[in-house]
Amino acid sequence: MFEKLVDSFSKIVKNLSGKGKISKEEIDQTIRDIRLALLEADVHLDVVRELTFLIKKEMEDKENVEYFTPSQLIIRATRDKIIDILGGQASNFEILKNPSIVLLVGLQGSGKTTTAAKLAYYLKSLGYNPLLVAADFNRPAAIDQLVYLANQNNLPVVYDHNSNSMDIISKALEVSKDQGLNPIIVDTAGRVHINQEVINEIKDIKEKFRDFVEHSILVVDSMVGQEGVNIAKQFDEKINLTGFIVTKLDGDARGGVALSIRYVTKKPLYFIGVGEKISDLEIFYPDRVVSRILGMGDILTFIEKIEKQIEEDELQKVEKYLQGDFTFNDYLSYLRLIKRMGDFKSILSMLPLSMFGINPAALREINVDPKQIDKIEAIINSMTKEERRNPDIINSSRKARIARGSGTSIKDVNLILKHFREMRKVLKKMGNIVKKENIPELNAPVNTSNIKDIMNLFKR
């Protein structure tokens, strides 16, 4: 997710490190660099001009700032300038009517189904009682696909192959007040290209279920670029949209949709789809983004995946592993839950992996396998209680039990106790960097070997 911008904003950021003040000429260089930036990550045009040229200013004025070397002063005038054109701050997405009507429009291949259950799940996360609506009869798996996805998160759908918008809406109207669920969250039908055909069936609905549609919101395909942008001015212009999505920014290596719809539209862009999980939809947090981009990770969203994931005494766990009391059980926790936080590349993007020296392109090769977790977790559960809490007693014969119990090879074991052990001395190693009273502080030095050790953990 926006690998082609934090590659180019790291390589402006390097060439301006180490100079004392900046030049016009170098001013002038930087701008382009920055400007082909943007364009290269398919940030649409007027988005590109309007930034560069508030960059330019902010630096111009910035220029003779003591206090502000070049490459701080560009992080900060970038940064500053990002997030005023995506609007400053994240979209409150409101469900202020009951029963709620959101209508989710796009076209076929946007990833629509798919983000209507990601957000019934999203709200029904938040305490909200959602209830899905299959309502894309032009693409009948459309309706299957949607009832599969309710069905294996627990979800409430109304759906009928033998009707159609209007009557499977209405119907759903009459669940919502039965049932008191709220909001309904329509998967309408969608199409190739925009046609009038589509346009006049929104706007036949909104017309027909005014005093309950609340919201009526755009799913933008990320992977699609600039023509993303002129999708959502069409839309928007035909049916006066209230918002947008744009899905698929975990395969996307530029992004620019995400940068330039809201300054196009002049409408929130309210999530981002971020993998194939149903959790994978996050809001759009516009200082989040930048700092991604700019290469200083995003630590607020890595602390709240952590804490969706780990239950309160798993965290009263960390000191007893940092003072190097790690055992396999502890190996085998810390395997699923990188299981359950997802896809592991784009929990090393909200990393500040550049801050401790470490550059981010060399980890994008990386990856957890979950079949490869499946076998180092069928290794550990063959081992005995004691085999788990000491390692060091496993000898030759104990391995080739442990092989034959597991279905792996003596090999696979030796590696597996490799890695265990190397991990639990590199826990060790930042448990003398971070002691107990410097973490409220967050002041204690950070030995940049020690953060490399645990990222080549994930290489062997």
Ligand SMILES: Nc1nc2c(ncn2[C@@H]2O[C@H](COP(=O)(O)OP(=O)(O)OP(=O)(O)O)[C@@H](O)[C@H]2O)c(=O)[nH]1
Second form
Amino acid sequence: MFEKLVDSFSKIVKNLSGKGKISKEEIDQTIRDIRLALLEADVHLDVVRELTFLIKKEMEDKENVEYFTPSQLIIRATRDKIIDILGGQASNFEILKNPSIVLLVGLQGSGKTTTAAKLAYYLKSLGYNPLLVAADFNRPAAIDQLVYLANQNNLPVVYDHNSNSMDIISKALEVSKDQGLNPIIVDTAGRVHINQEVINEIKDIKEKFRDFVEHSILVVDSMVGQEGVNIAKQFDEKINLTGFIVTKLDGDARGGVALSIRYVTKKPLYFIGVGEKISDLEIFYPDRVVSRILGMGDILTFIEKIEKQIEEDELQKVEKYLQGDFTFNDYLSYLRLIKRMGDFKSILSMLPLSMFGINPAALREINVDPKQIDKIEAIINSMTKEERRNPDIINSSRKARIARGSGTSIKDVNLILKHFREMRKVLKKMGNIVKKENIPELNAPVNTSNIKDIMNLFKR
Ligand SMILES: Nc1nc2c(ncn2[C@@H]2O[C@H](COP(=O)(O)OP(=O)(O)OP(=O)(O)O)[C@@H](O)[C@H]2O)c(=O)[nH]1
Ligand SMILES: [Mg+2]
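Swap state to the form predicted in complex with the ligand from the form predicted on its own:
Up next: the whole complex, starting with the chain shown before.
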């Protein structure tokens, strides 16, 4: 799985290794190589466009160039941006209803029946008592296939060759109630193409059992390549899916469908099928997938070390702020740091908060919207050098000019000024406490609600 990408990326990195600096042309060439590598691995065109755009931006970022060599930069950018495209973290497959129906749908041969059994087996290992339902009345052998898999693995299954999909699901609901089995995993009929018949059947099931259907999962065969994403999109538009499982990744050297489905549909890829055995179903972990693709453990570790160093450099800056030396330029680099790190948590962990009796865990919920930061950046960029150094000179006519220049409103500018002043005040206050007592263990009181208010500004 992903062998093609592993191969391409190792070549791309090899081309750059040993280089201390690269030209604009070399960046462009690298981006072209990445584009080709992704396309050859069946990654969807929309995803290829977005990824190459983001990776290029990251490679051209002046701050990055200061810290990383070109080959490190490319690995780092690729790692971060693919993880972003994949949604960051694994999507948690939750069963909240009781009874809960999990519908598995998909084209013929995509792996529905096998996956139904695998999913039941997996959920059983978590402590659930799942119930399988054979609701594929298209092909008589389909029912036998599920029953066989269920019996082999000690999984309860409801079936009846002389029934139909609606009745068998009703029956399963009764069994689930009588025997305390949940969730109910339904194997549905596959078709060669997406047609009205298959759509109607699923729609009818969803309608009739609407109180219980918690998941409608499309099972997609990785081997169908780019087409898999189109199938996913069409199914989703017609029957509103809750997520995906991509199968047969073990036999596919490309694997682009698994990398594209989430970005294109904005719905989670919960699991991947990685073999024919009952246990060959894995949670889709974006970071593990990316480590596998890049396959460069030692370089990744080295990059993490540098990132740590950057954090330490930032910590030194914080000390400067604590001495009251805080201008809009600092504020801007603060914001950029926040944007780079994605949220406020990392910044908070760098501030010696516990020293001031503030529990960093209490602030864990705070997140920053990067779009909001772009807006604040625009405002600061519209200030003159003098205004940035000494914001107290910003009067109403200057405010109007700044708002116009940044395409924002005076209200926005006021909000940022207020935030800046409060931040400066708090930093100075922290600094004074450190200076006065000169011992780190002190339990100095600081008004924590004030800090929370400031942090909350970013939440809007
Ligand atoms: N290698 C591999 N084979 C898989 C995987 N998932 C399913 N298969 C195989 O793919 C074939 C088709 O799987 P099924 O589960 O029967 O597919 P289906 O969607 O139920 O097919 P229909 O009922 O005919 O629509 C079987 O031979 C499975 O063993 C996987 O993750 N890896
Ligand atoms: Mg089947």
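Whichever C-alpha set is largest while still superposing within 1.5 Å between the two forms counts as the rigid core. From a predicted model like this one, the values you see are computed outputs, not experimental measurements. Positions refer to the first chain, counted from 1.
Item to check | Per-residue C-alpha change between these two forms, Ile31, threshold 2 Å, rigid core fit | outcome: No; Ile31 is a residue whose C-alpha shifts by less than 2 Å between these two forms when the cores are overlaid.
Checklist entry - Is Ile199 among the residues whose Cα moves by 2 Å or more between these two forms after superposition of the rigid core? => result No, the C-alpha position differs by under 2 Å between these two forms.
Next on the checklist: Please determine whether the C-alpha atom of Ala378 is displaced by 2 Å or more between these two forms following superposition on the rigid core.
Outcome noted: After core superposition, the C-alpha of Ala378 moves 2 Å or more between these two forms.
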